[in-house]
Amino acid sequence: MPFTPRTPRVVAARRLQRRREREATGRFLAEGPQAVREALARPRTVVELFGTPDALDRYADLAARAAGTDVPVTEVTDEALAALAETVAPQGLVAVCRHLDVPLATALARAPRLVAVLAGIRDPGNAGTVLRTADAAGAAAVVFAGDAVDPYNGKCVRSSAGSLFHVDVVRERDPAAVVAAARSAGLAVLAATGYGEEDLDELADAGRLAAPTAWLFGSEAHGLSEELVEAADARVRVPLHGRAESLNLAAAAAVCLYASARAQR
């Protein structure tokens, strides 16, 4: 019989919706077929796959892939799946995954040409969107620095649309240490700020975006700290040609990351 909301393994998995439990176990939930597909493509990431009978039939390829790598595939009732999911209309699959953390030194030792640093970004939807954009732009690593949101927050995982499983995910409490390490690894450190003295287009025209780069992005409400702004090699603003006062975080990050991606190619 399919597991119910009261089955111990379902109860244990549901606890992963809380950050404290995720930190204690080193595990998190990935919801929906897209996230499950990308998680299964990364070896030794998925611990267990839960699915309703209908979903496991509909996504039989994913169930078979999981079973083929010795990942338990567990049938659950619709009620149990709804308890595990955090969306209003879940798609029938939820995977329990291991944390993906990579040490900062390891990520930088791989000589990335583009890195996104999320310094104190608290909104999980924004963080997941920037992570997805960084992946699309070819960034090799995304660093969650300082008092940033948990990258394994359910909304962050969903907003990343699978990109969480494609890049090196780094968590570092000291943003200044990230800047120092990136510079030591040969990356130019650029701070994205609406008050920067450098214009993004002018940097691109001068060929200064072609070098390996770590972009610093600050929180939605307060931006980057003065300390981080001063520590960067350059403070860069996105030019505003219309009457808008500013861009939101995700839009500004997309413009900056793609400017670097174009220059590097």
Given for the second form:
Protein chains: 2
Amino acid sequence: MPFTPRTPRVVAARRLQRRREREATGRFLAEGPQAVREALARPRTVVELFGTPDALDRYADLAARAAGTDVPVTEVTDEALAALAETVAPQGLVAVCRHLDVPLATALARAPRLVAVLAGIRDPGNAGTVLRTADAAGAAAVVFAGDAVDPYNGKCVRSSAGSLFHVDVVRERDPAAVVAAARSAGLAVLAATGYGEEDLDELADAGRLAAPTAWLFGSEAHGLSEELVEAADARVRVPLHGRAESLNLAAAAAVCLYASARAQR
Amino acid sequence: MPFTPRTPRVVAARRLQRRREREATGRFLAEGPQAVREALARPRTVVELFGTPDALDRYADLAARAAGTDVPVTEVTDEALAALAETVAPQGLVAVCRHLDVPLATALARAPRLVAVLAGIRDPGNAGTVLRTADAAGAAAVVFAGDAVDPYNGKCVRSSAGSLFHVDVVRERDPAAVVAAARSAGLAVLAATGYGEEDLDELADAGRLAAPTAWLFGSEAHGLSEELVEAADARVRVPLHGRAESLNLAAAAAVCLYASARAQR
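Let's compare: the form predicted alone is above, so bring in the form predicted together with another copy of the chain.
Below, the chain from earlier opens the complete complex, with every other chain and molecule after it.
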């Protein structure tokens, strides 16, 4: 018999929708076949896979991959799946995953050429989108710094479209420590800010984007703290050619990260 | 006495939250001081300005500018303002504006060097964000083509952060007609698609982004239609350096539009 919303294992997994429970257990939820596929591709990440009978049939390859790596695969009712999922159309699959963040030192020891630092970004959709863009641009690590959103927040996981499972995710409370460690690791630290005195295109023209780089991005509401802006090696603005007063965070991060990616090819 | 939610002029303005009413009257709502400021900066755009007494005091410059151009300024209660606004914190101002789109031929006759075409983009937040990014990148015109969202949708207006009032906005039902007209106007027509056979960086290296260009962007859910992809002069993909399968629409558009802006400097 498939598990119902009242089955204890379902009840326990559902609690992972709350940050406190994620912190206490070191686990989180990933929903939908894309996220589940990416999670299963990482060793020792998925703890349990829940699926409706229909979905486990439709995505038999995923069910088989889970079973083949000793991940329990559990049939649940449509109601139980709906309770576990945060979206309306979760396509029948939800995985319980282990937290996968690594210490900052570990990520930096791998000599990344491109790192994105989300400093105090509170909006989970924005954070997940920048994580996805950073992955696309070839960033090896994404640091959630300071008072940033929990990277395992359901909306952040979904917005990352699987990229949460691709890059080294780091959580570090002290953003200044990130700047210091990145610089010690040989990375140029660039603060993305609309008030930056250096123009992104001019940096690119001068060949200054080819070096290994950590980009600092602040929240759309509050930007980067003055302390972080000052701590960076350069303060960089994306040029505004038209009459817009600014770019939104996701767009600015995309332009900056891709400028680095192009310069680093 | 300030107008209340039941005052007929407030009731009539509030109906503009519905697309049908916007189409019937040729009017729409812009809320918050930033949008109101941009709207007032355009001749013959604002029909009436509603504000709470507090807000009209705090933004006295905007109230004065409205009054100075014969735009009626109307005090409303907090309740009436809340009824007119779609956000929780509208900062006390809502303007009734005239539709401002121009015919495609008019926009093209101004010889734009950069144009963004939103082909069938249904999500108002995405459309407004791309409009804002296009403005920032220096695009002179943004075309809402095919079955795209109404540019005067409240969420689209807000996401554009004022850029709706900066660029030539065009609405054209037939996307193929946009491609034909853009090409006739001397623009290179580039389709942004993850399956494109040309790499954006290679186009830039080859100097092919310096020409006047119209970019075609499709919805995140459905992409561009095969017909439009084929009709373009080139099908261009943003390179994926990491393991992300794709970029989201706003990020891809930002990278493409800024690549053109940089090449066109």
